[in-house]
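Take a look at this single chain in structure tokens; it is the form predicted alone.
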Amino acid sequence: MKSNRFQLIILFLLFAGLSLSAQQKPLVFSTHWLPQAQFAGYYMAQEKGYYKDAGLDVIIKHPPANLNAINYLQDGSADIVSLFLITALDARLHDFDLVNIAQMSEHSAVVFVSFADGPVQTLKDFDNKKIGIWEGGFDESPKTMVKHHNLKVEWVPILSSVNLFLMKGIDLMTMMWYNEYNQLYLSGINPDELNTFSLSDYGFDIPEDGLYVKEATYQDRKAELQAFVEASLKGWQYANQNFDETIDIVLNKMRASKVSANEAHQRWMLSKILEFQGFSGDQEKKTQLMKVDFQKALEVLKENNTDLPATAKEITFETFYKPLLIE
């Protein structure tokens, strides 16, 4: 009779054990653009199984063009998303309760890039122009650049070509260093036939991507999130280490997404994106959010913005920075 009970207290923790797993949520993480190597980290991570062996069930997933991803988080779609500190920051100044945990980005790659031989040779020529700028978001630090010179312009929506510049139907377009000006080499332009006029050449060197999530994601899940991240980090190491298999895998994430992939340009991204998040042969990765770099998009922003509401001023570094890691 004793033996029947103990079996039956072993099949009863079995099964709740069983159904407890069953009931584990994805954790389901957004980027902010198409799938390309600026997001190559994560790729790796879910890869490798660095996200599975923290106990994690990752699903990764991107918007659209014209969607910036902090919807997803808005809506409940998605648990973390990765975006701009300046975008994020905007968003927190109007009420949503989103917290970075982990600063991936340590520099700005903005560029506004217009032809060598046309009418704008210098900051002033901006003036009464038209500037391609992203339709989906990132557009805070170039818009804010703009004002705080005293500069008319007229901006133009754009998703993700830069086939509008190349035909001169635009003077100007706002560029990644990684992305859309080697668009532009591959398409033929030589550097010489540019002119490039760098954010941070201009007191805008604000780092871009971190990741975010709601202020009740980060108390209600904080195991799991640090897991993530750490999973991350080791996600971008890999990527750091093994370039070339972390190019395939790109690749092939963007194929079957139906994304355009070029090899050439993927390996300069991923080049790019490993210098502006600082990695450097196996010098460990920090994912440090700066004080004086939340104080400077804070300035930015409040710039550019007129209708900030009034519990804007009651931000602070510490209540919207969360880290995870200890460095």
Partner chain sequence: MNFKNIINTESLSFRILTRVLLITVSLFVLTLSIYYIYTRNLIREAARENAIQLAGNIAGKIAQQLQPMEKLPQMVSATIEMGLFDKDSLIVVLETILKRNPNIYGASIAFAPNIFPEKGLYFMPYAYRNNNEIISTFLGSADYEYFLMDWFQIPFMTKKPYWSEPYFDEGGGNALMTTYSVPFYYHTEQGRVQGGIATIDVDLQWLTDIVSEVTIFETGYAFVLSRNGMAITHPDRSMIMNESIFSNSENWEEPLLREIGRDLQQGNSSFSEYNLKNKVKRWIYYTPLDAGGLSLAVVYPDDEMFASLHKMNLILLALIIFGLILLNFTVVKIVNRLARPLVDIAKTAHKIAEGNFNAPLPEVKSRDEIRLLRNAFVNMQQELGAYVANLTATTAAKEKIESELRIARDIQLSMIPHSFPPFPELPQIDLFAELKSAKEVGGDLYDFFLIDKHQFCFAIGDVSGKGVPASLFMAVTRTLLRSIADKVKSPSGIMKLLNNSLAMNNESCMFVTFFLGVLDISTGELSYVNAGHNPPVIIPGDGAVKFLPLANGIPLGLQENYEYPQFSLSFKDGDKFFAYTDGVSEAENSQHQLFGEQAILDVLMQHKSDHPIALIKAMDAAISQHVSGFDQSDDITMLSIAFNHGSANGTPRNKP
The other form holds:
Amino acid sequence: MKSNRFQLIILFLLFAGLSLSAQQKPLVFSTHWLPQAQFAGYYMAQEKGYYKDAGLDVIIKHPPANLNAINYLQDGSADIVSLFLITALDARLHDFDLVNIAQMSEHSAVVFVSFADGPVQTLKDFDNKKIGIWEGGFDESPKTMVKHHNLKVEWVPILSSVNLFLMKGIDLMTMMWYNEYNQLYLSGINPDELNTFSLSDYGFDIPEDGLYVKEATYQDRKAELQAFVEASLKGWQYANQNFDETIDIVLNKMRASKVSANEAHQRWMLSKILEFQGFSGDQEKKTQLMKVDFQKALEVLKENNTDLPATAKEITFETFYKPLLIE
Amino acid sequence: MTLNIIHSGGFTIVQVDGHLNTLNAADFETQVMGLVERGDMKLIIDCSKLSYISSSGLRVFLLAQKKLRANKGLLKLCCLQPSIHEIFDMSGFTQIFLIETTLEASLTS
Amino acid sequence: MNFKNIINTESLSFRILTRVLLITVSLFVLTLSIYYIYTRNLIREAARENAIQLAGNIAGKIAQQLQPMEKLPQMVSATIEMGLFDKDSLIVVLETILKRNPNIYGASIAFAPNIFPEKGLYFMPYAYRNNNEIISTFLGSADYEYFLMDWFQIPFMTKKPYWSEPYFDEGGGNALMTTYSVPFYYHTEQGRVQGGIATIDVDLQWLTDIVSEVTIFETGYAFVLSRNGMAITHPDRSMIMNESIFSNSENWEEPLLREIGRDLQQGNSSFSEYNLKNKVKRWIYYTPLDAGGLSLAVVYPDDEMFASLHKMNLILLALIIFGLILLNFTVVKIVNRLARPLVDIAKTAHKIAEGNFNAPLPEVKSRDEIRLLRNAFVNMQQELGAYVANLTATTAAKEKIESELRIARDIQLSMIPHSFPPFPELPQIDLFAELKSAKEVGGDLYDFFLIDKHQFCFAIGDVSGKGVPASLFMAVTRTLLRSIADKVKSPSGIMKLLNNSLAMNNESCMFVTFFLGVLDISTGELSYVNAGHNPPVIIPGDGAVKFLPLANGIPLGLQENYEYPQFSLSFKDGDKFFAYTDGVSEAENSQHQLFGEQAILDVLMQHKSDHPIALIKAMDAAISQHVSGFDQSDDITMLSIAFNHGSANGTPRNKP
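Same protein, the form predicted together with its partner chain this time rather than the form predicted alone?
Every component of the complex follows; first up is the chain already shown.
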């Protein structure tokens, strides 16, 4: 009996494997940054076999620090990429044919930070100050916000660390709640020693992480993409419910990629990411892009780009957002 | 009960102090009869401090009087407290004994 | 008392032992605690001093290496500002630096963007080591915008030299590196401007080696932290460049660690304690290094630091326990030896208690309190023997007397009538009488009988004195009364004869107070004579109770031929009569208060309509209440008659 059952299982697995490889080419997903808890849901979906269960062969890759994931989409080395809404929309305005298939983040995590004992106490104090800001994208909303308040500032591009801020080489710095802000804490700065100005408090609550594919991929592999989004959501749910296990897997992933892995920091990041993605509340997680958020992102981009191609005018919410899940 | 015996002008005065009851009547009898036997002829029992007397005590008085009379002697009682006098009255002993109200009276008559 | 108890649970040795142990253990605990605290402080102080010295040594070694290195980029930046070198010969300068300084991995002069328009945006000559060669190159491209790097940006913007946060250099064989950057000025056509940054890259392997050499006890160690609290060296390699003192504060839920980190950032040194995640205690001494933006910490595991103390404690504890056991045995042995005669004496005492006055007491050789006790026991034994012998004799005599008195009382009681109602055939008379003998029997008596068909004779009396003589005299009186009443009918006649009979040859002067009454039951005429007895009470059917009017004759037995006056009274229907002896009026309570005649009258008045039985019982109850348990000292005798003349003619008793 036992050996019979065992043989059956082997047979089943063989067939399953065959059918997979026969039917499907792999689905390559690229995050928009190095491995970290920001992408925990996708790791868990893969780790727990949710992708496999959905009949998908998903490969997760990460771009190096100096490369934008959008390039992978462009050169075809990734089918799906995770991008900030504003980055993706900017690319779309510049004639890159990508579409949003799921909006993961629900709020902006961007925050201006200054030292509480420094010269910047209120928004008005931003005037004539040096503000550190990410180099290479995602600077649109903070910049638009400053512009809206008629403030003249000196923008200082920052690659990755918070050291310039810590050494007081700049007065302010744009940070992510779930990332740089906690790096300050983990460098010995206490929250009460900092002033924070959250973008969402100043009318620029533009959500961030979303999943993007080429228009063509959307048309050709709709079913697979839908399965990917569903399985990924399951992965996120799992991460939400199994925090410690998820942290372990994230840390392992980071170590494997030789990225500096700090448990305390990843814990903070995962808890904040879950909050920003709407997993912490009682409501069921949705992947819907709100039209109002789209509009706001569009306005911000148009204000920052004076030389948009003519095609940019044709972009509408409906052409940009192609939801795969019926919610 | 305590006894105090004084000799004065040929009289032997026996002062009785306290209760004279069945328990100490025999002791009282020995002492009083001792006086009579040795020849004291004129005996005065001063009852000013006698607070109670039982029939056994009365018997000793009677015994002493009987013996003294037989020897031509004399027994006088004096200074009976009202309660004692009442007992004497009731039992008729006032008719038997010579009773004076004061010690002086008993010594002079 | 039980022997077993004496020897077992509550034994002297047990009690002494518990007290001695309590005090000894308390003393030991106190001593040990003081010793422990004192020694612990000493050890901690020694560790602190050791740590300061150790950290000083290491810091000195590190500073010795790092401080000279700081001079190189400072010198380079000075020479550039002075314009001593042409921009194209700078690479040679860098190569020279590397050649002369084996600890320097690379050196660069990174110019700010567009300082040399002909060179473009980037100009950064860089020399570095590759195996044993020194390689020169120019860095800077869209892929490597060096002026966005911390090592450039921070000193450039703060205009101060800067030791970078250490990093793993992928090009340099994944070695741990740090970069020292010095900003320089440059004279261009626009004047003196910030020209860029001169740097050296320092391979920190030597630092790791110096620090790794340090061992403290078994597992203590030293480690180096960056400005941000990051572990630069650590025996646990997974910590290096991954965990900072602040992240470990979170991981181990130890806020103290964060405080240490912040104190360190302020440039302070201190010796303090903290706990690892599993609450393992550590002592740490931390001090900033003079160069590299680094700090040094030496860690002392608490358990190892105090291992010798704990070992000493264990030895002391073992000694104490051994000592206590020894003490235990000694105390038990000494006390048992001392207490042995006590147990023997106790056993003998029990034998004595059982009546064996000759039980031998143990010999006591010692000259202590136990010998005193033993001698006291011997004395007690002898005294007790003599006393008991005496007591036995006395008791026998007393028992004889008591039995005689009991007989006398029986005689006394048997002489008087005690069946009630005595004359059921005579409805005219209801009668009840009671004689309660005292413990020492008195001479009370009562009697009643019919002289003839109509003459009912009754009497009550009290013989002087107590005991057998009184009893006998009472018996004589009663016998004489009956025989005289046979011949003489008048009360005074009877009384006179009775008195003469008793007075004859009455050498002992015994006397009896006596009341005698003769009631004609057909007429209700009562004739009576009193010989010194307490006057009886007449209870009229209508009206107040009162003592019977009479003149007192002298008691019977004192004077022959005495004439007793006779009185008479007419009984009406429903009238009652109550006679008593002085046992009633002189019933005493514990305060020697007498029951009194007034009380008698009160009780009678209250119960005047009661039947004689009820009347006497009521009087009894009143007396009991008065004496309230005090011993009865004299006989109590009461006699009550109710006259119901009408009953003979069929009329109701209670005629209005």
